[in-house]
Each structure stands twice: as C-alpha cells, then as structure tokens.
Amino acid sequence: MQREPRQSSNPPTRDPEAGIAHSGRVGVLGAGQLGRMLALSGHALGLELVFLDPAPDAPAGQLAPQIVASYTDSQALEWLAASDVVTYEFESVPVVAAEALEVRARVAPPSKALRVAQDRLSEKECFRELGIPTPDFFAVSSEAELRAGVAELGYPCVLKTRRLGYDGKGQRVLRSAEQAALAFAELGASPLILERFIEFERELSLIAVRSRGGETAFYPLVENHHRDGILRLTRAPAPGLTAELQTLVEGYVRRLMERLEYVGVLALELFERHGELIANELAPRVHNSGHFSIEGAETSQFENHLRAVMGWPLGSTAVPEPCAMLNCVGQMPSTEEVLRVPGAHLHAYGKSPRPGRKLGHVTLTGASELEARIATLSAMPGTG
C-alpha cells in the first residue's frame, strides 16, 4: 500500500503482507470531500477505494490511496481500471476519461449520465423529452440569440454557462438590456443557455439510488436554503411534505434513471411554486443536500451508492425523525461549541479555509427543539 498516496503518481497496490482482506476495490474519479465520505463508508463495508485526482492535497487522499495525475492520463486510467467498478464523485470529470474506462472496466453511473449533466442544454432537453417540468430555455451563442431569447422570455431571466457552473458560478440574473450586454461580455466566451427566471417559494431536492438490477430507493424530499449560490441548510424531510409530492418527484427521477441506464446515487434539484414543481438540475453523484443521511437515515447516501455500484442490495432510505444539515463555509466553527449542541455531528473535510469554500458540515438529529438547535448552530462562525 502506498505510504504517501497523495504524493504518488505510482499505482496503489495491495500489500500481501498487510493481512488486510478486502471485499472489493472501487476506483473513483475525483478525490474531494464527497470522495472522502465515500472512503469512510467504503472502509466500513470492507471495500478498498482508490482515487484519481490531480490535486495532491485532495481530501479523500488523506484517507485512501490516491493517484496524483490528470484525469486523462492513460497510465493512471489503466491503474484505476484494475478495480471491480469505477465511479466518480463530481460531474466535472472529463467524459472522455469515463468513456476510456468503460472500454476496460465497469463504470457506474455510465458516461451518458455525465454527458447529460455536464451540459445544461442537454440536461434541460432531457427533462423536456421525459415530460419533467423545467424552465423555458434557449441556447445562446451570440448577442443576437441572447436578444431573441430575452424578447421571448422577458426580464428577469437567467443567463448561464452551459458547462462547469456550480455553487452559483457561471450565471447572471438579467433585469435590463444593460445587464444582458454586460453578462454576455463576461460569459460569452463559453456556450450559454438562457432560462426563464422562476419566482419560487422554496428549493427542494430528492436523493435517489438505483442498483445494477434496476432496484430503486428514494430518500424523502428535502428543503434547501442557499446564500450566495451556496447551500447553507437542508431540512429533512421537507416541512409540509405530502405523499403526493413525494410520489410525483419519485416518478420524475425514475424516468431519468431509466433513460440514463443509471446505477448509483442521483440528485434532482427542483423549485416549488404554487404547489408546482419545476426541475432545475440533476447531479449524477452523491450530493451535498444528502449529507443529512449520514446520521439521519438508516443508510447513508454514500453507503447506498457503494452498495449500488458493487451490485449489492440497497439499504433502507427511511429517515426515522426530522433532521438537518448545515454547511461550514469559509471557516470552521469551534468543534467544542458544535459538540455542545445536542444531536450535532461535526464532519470536517481536511481543507484549508478560504472564503466561499465548503470546509465541513454539521448534521443535526433528534426532532426535539430542532429549529432552536438549528438557530444555535447558525449563529456560529461558518455555519450561518
């Protein structure tokens, strides 16, 4: 086993003298905090996880072997392919890497899910084809197309890069012709999509998982609160959730997973407006709004993802009682202060502080006085 895995560009290898018996190896593209949490769940299941990420200080590499190389490095991909299955922990890995791996290994979710999720236009077209409500949209590659789209949608509307936008990056709300011209000047070097602005009442998401054999399981819809484009708080289940609303969204996600021949965890983010649900975007991976499941659900999203890609039975997605998750952004709160709050569980990602950077999260279990405890945590630096 590599003693300094984060510094190595050599293949991680099993050490026959270590006496460690593994029930399987999972290769992972990306070694961020989501990979770190996959590693923690994988260890509990007796799995060996091996990561590929060009960043030598990636969070998952602190816990498991990491190949430090480009995602398209042919030798690194060859090493990663020597796994029972390969997965990914974020959707911005190059599709060509997943496609190259599919020739030599089982990849889950499949590369087609990456292709759809990486391009907002393809994503919206997929929603429309499957009858999933989504905001009206137009592809934009010129100022003339932007003007035509604005004339159709009216102000306000939202201009977004089609690729690589997350946590509020790569998008502008347009409220005037002047703002539209400025936004195109800032973003127009990349292919764009213009979307109708949705005056929503709240943001929701559904975390789902599908096995190799097509078995599906769904966590309850959750309510998400963002600031500056970054998720700050998730309540699970969403307050006021009805069986009808849950069933409706499960139907949407089931269509997506069947179309994409999906295996693993998938998240669908939605807007709720006057009782209507409008799909915003999908994430073909474990998701920030599913972190509540680590302590709040009978089986976490991370364990269920590994169960699914390994071909094992899925675990229960039941959430016994209301719970919450708060992100730690920019700085970490005092560990001692967090742990004084009943039912609080702190998860640090091993990342250096930086404004706007997700450094950890707190899950909060126990329905008693849940809102009061959320307020206490929200008053701490980094969690507000």
The other form holds:
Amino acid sequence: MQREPRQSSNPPTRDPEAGIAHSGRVGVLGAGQLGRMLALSGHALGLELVFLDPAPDAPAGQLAPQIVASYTDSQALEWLAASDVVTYEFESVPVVAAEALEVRARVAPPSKALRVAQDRLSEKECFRELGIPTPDFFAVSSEAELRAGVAELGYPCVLKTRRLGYDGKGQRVLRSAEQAALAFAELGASPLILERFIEFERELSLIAVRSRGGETAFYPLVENHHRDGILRLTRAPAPGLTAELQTLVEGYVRRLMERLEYVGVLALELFERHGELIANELAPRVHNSGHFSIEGAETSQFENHLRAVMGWPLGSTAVPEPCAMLNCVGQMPSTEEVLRVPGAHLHAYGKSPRPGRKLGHVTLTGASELEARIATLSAMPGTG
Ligand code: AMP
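Based on the form predicted alone presented above, generate the structure block for the form predicted in complex with adenosine monophosphate (AMP).
After this comes the whole thing, all chains and molecules, with the earlier chain placed first.
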C-alpha cells in the first residue's frame, strides 16, 4: 500500500480517529523494518507512532501514519516535534534534523550518540577514550596517509568509508599495494579509516537498554554469522557464553551509554579473538541481531526501546531458552515451509524482493534440536 505524501497543512493528529485514546505519541525518524517492528510493539503498549521517511513505500508506513518527506523538511519536523518523544530507527538521518528536533522536543537517544555513531573515526576514538579495545586505526584522506597507515598495520588491513557504510558496503580488505591503490581510487572521494584486520574466531553483539533515569539492562551476548557483509544468523545466547565475558562487555557498554547520556536501545558489535573482545561498531538503535528478542526474550528490544524513551520502567531481558534468528535476504522462503518447522516465527517486512535486501526474518524458539532446525531453514531459499 502506498501512501500519498502528506502535504496538507494538517499535521497527523494525536487522535486521528475520534475516540481513540493513546498512552503517548512517539515520532520516529526512518520507517524501515526496524520502525515497523517498533510500531507493532508500540500498538500493544497503546502508543501512537508517527514516522518520517522520504520513501513512500516504507515498511513502517504500511502499518502506521507516515509523513513522506525529507528528514530535513521543516514542516515535517514540526509535526514530529508534537510527539511526547522523538526517536530514530535509522542511524544515517542527518544529525541536523535530530538537533533541530532537540530544540523543540524530547529526543532519545540524544543527537550526540547519532553524531558519534555516524563517523567510524569518532566512534573508534570514543571506544579508545573509554578504554574499550578496538582495532588499531588511522584516518586516511590521501594516498600518502594510506601508505603510512599500511606501513604501520601491514597487510591484510581494512579500508572503510568513515560514513554511510552498512552491511559491508564502502569497505575493502587490502592484501597488497595494488589492492590498496585500487581501493583508494574507488573509495578515496570520501574520508576514510584504515583498520587493522582482526583474525577473529567469531562475531558477537550486545544489545543494551538505558532508561531516562540511568537504569540499564543487557540481553545476553549473541553470536552473529555474516555472508557478503550481511547478517544471516544469530544464536542467542552466544554458545559457550561465560559470565566473565558477559560482565566484561556489559562494562564497556555501560561506559559508552553513560558517556553518550544514552536513552533507548543500543547495540555494540564485537570480534572475539583468544577470549579477548574487540569493539567494531556501535548502533544507536534497535539492531538486527536483537530481533530474536521478540519471541526469545521476556521483553523484546523494541518494547524496551519504547519503554526507555517514554520514561517507563524497563522490562526483563532474560532469554529463558537458547534460540536463533535467520534473516531472509533477497527472497522470502515459502511461508508454509517455514511454519512447518517447530518453533519457527516468521516476520515479513512488506518489502519488494531485490538481491541482497533484507526482506524478513525467522526466529526459532525452544532449545530442542535447535541446530537441526537451523539447518532445515538454512536449506530454504532466502534463509540460506
Ligand atoms: P562493519 O561494516 O564495520 O560492521 O563490517 C562488516 C563486516 O566486515 C564485519 O561484520 C566483519 O565481518 C568484517 N570486518 C569489519 N572490520 C573488520 C576488521 N577490522 N577486521 C576483520 N574483519 C572486519
């Protein structure tokens, strides 16, 4: 269903249909699948969610009011500012939009979290300042700086654009001077960062939430598997997770959230190598590796994000039994076949198929024969 851009002078009203009482209104920048899952969770809490996204066919706009306009449209921001709180589900929204909203409305997480997370350099500098291990890195804006960085780090190393990289886009692993020159020719128009290549054993992430009053809660660390830079499978909790590892990362994330005066859900992605954890990236929002929490945790990351930004008590992050989440990428598997798998919960995002596009996910709950059920799903088109 496509919505016409809202161009009238009437903003989305608090009670669009007379008689509907809401427990509050949340404005959201971005209306992708994360917004859609926030909307589903918000409805259960009696919240009204209103989205702003320039894409007329955005997944959240199929379920909730969406203002179709650019993120810097002043009228659209005015409408969003009439919410109890404004949040975001997309970290590449212009920081100026969040700052403009902050003058008029409560915004959570704060714009400074967005500013730090949007630039891989400031993100890694923040990790370093807080004593959070991160790969050695150098800012690169010329071929001479690239050569100097490579001389320090050696091959292989990783060259990334500082901004707007996601799902492995805007980055190259460099293994030779030829590859370095080629990568610089491709990416060098943007400011870059060169990182040490980490020979990790596995990738993990921690989803955390912080309330307005500074209360924190942490989901168990999860194990993530990527292909072509795109998350395919999450196991929750990460197999073999120890209390020591969990406590170590919780300490890192608590420091980060305090530094950023954070309110809402945040994800930290890490590499594990010889029992050491090295922070790669932070996401100032709900995160793909936290989707398991919808059915797998006592409170989902979406509900906890809304609880936090609304100033409500946080919910339990306990994961009673091991579970898994598989992304549907490029195409959706057959609904019937997925639902035949015991403990499978299908989520379709209402997006048209395109290679490499995340279209949905499947969560597998219940510890019994979990690996066998992961294998069954992995053999299906889209979830493989
Ligand atoms: P990113 O966009 O930074 O999350 O990177 C996407 C994926 O590339 C990560 O999930 C890793 O699999 C890989 N990667 C990124 N940075 C490094 C690094 N410094 N060393 C090894 N692999 C990396």
